[in-house]
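Here you get one chain, nothing else, as structure tokens; it is the form predicted on its own.
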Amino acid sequence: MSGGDIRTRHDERIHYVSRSNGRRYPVTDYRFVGDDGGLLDLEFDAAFPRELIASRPPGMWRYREALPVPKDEAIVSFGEGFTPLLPVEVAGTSVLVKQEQLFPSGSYKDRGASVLISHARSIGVARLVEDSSGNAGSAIAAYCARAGIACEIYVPEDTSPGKLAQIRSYGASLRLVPGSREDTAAAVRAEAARDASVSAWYASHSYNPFFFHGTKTFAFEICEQLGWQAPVAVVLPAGNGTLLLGVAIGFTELQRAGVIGSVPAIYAVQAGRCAPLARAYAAGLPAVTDASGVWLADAPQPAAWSEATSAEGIAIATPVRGNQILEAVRLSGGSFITVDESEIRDAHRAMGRCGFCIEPTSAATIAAVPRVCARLPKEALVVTLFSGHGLKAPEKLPG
């Protein structure tokens, strides 16, 4: 069946909805923001028929009724998901660690890419553009290759060589942008503005809510792997918040469906050298940008985050959904934690000595775990993750 045929039969119960004014848009629109430039969420009702879920093969698409891609023929998948949830000792404390580095492209971003590219296929997208610090670009490129969709990935020119090679290997066009991660995002938005047609759809993992409705399966899997219960806390990386916001959506949907009683506390981890949200949270700011996305005068400014961090996956000075990330963490009863470069290096080395090959962003998240556990009762069930494989950045692996 052609993309056009699928598009004409799209489920009318699923809509984009503007966060700024509540206006609804059909998801068949080739857009990434509302008409006023405001961010979009997804209006969608998730269901969890547990007996049916249990009868399906392990993988994220077992939660079929909770994923906003109505037609099976649109699904783009490598059989991803249901990664192991293993006990790992971190600084003398045992926590459960989801092995997201084992995904087909080597990071949890495959969750979001599978749903987003499935949606792109369902509405007939022929070519798309995306910006990334590496992992999302790799995931989008892989799933586009699987779907037969042409793509161009914009990345900072200092992105790890391993990630650049991986993106190229999928046949994607690669655009290296001088400057910061923010410069890269600006470059791809300019390209999308020049050609807003289907041939250059901006498939942003930060803007498009379909991506978050892929990463939310992280929460579904944890819940099922724990016997359909939620942990007390989850410890997650916080750059653009693509996993964190997905996890918040996922646990909220499980709560609304009556599967769990409450949403776990979310502890968001940022590198000390790039921690705009952690600083805003510590200062008690309700938001970091105004309604039009302009950074507030009393909020941490992008210029304050010029120092490099080894955790490139969370080196985001101006996260697009910064206000939404702050809100999600506060509503969950969690908080923000920053880790310095020495803590990242120590955690990286320690996990390697335990047999886990992970990238620095994963190590940054692990470095925060002891501080989270110190705030909670000893018996509290804490879940975190290895977000990306170390072979994506072999030059950063500790000796």
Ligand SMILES: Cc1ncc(COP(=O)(O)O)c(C=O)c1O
Second form
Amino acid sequence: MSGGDIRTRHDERIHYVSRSNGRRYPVTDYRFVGDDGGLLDLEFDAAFPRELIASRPPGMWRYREALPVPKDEAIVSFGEGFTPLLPVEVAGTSVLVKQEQLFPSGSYKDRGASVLISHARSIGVARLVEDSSGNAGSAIAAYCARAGIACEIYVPEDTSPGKLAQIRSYGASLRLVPGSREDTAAAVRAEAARDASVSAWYASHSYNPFFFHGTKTFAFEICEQLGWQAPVAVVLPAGNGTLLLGVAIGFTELQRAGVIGSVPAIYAVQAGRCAPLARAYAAGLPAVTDASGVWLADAPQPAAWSEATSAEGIAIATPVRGNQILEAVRLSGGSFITVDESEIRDAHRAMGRCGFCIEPTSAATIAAVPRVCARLPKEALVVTLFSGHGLKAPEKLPG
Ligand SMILES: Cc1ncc(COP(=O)(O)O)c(C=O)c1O
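If the structure you just shared is the form predicted on its own, then what does the corresponding form predicted in complex with this ligand look like?
Next comes the full complex, and the chain you just saw is listed first.
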């Protein structure tokens, strides 16, 4: 792979930057938040040398100059990415669907894991901890196995058994936490705080911006697959927003580099039974947390969601980057859509009957597509995705 000059430049220019006060931190730090507990972004200049990109194998690392891992030797990859973008008929409308269920661990989370674990390897991490609703944990465990990094994955006790078996099969240690996804996050943060050392880096896919700089390749691929143009709209799941925020970063980088004219409208999908951001958006709230991440009293309160949703991947009552998700959706000119359990069930069944084996969480996104299309001109180019493979939750496949 060429681009030595660019890599040297990246080395000097990659920093964590605090969202609360703009303070910069070196990316060699074993941290997941700023000293004040605030969220971190990544400062980094992406470049898109199109001829060079076209000369490389079809995979997410073809966008080498846009990925914040300076050394090729650190890259942890299974040759993933460049998933097919297929036309699929959803309730009578044809949309383009990225086949993200075809990733090595069965979900788009591999995009983030490949970049995050490559970064972990480049800074010498030997052991890490992570929390997940299942799929990010599977992805992190797979990439850690490939990198030779020991990992411990915390998941809610009621996570689909297929995902638990998958995490174990990669040799990760698994911690089952009773209660909600938030209880799992609290348990891992307590562990990370106890041992904030090299040996137990909290490689959180919700906090660490390297993960988002992996999921952003979803935007790059769509753009390239459409002949270097942006679609009119993208329909994306919104749990912790690890895809949505990556996609917003990706399209913004493409726009800044002059590759596309504008960022597509982002339609964010939540399950009606767990829709904190959709409700905040509908109420016109500008934010759901204060600067240090504490949930605001006037934001929709998690206690309202006692009923479980079949879309376990987006059952996030207090998303870590909720304010950022609200902002990204508003800035793009999109909005939030909620879907109910019967809509998720119907979309799951309909996609199965078209030959696509997907998870209920993925079906939730598809269920929102007809409503998004109804708001747009008929010829508008709309892109969505199948976010996870159905064999991860075989007990939930429609009969
Ligand atoms: C299959 C699947 N789809 C969508 C999501 C939504 O996640 P996020 O909003 O964090 O990108 C998840 C999260 O675990 C998932 O597993």
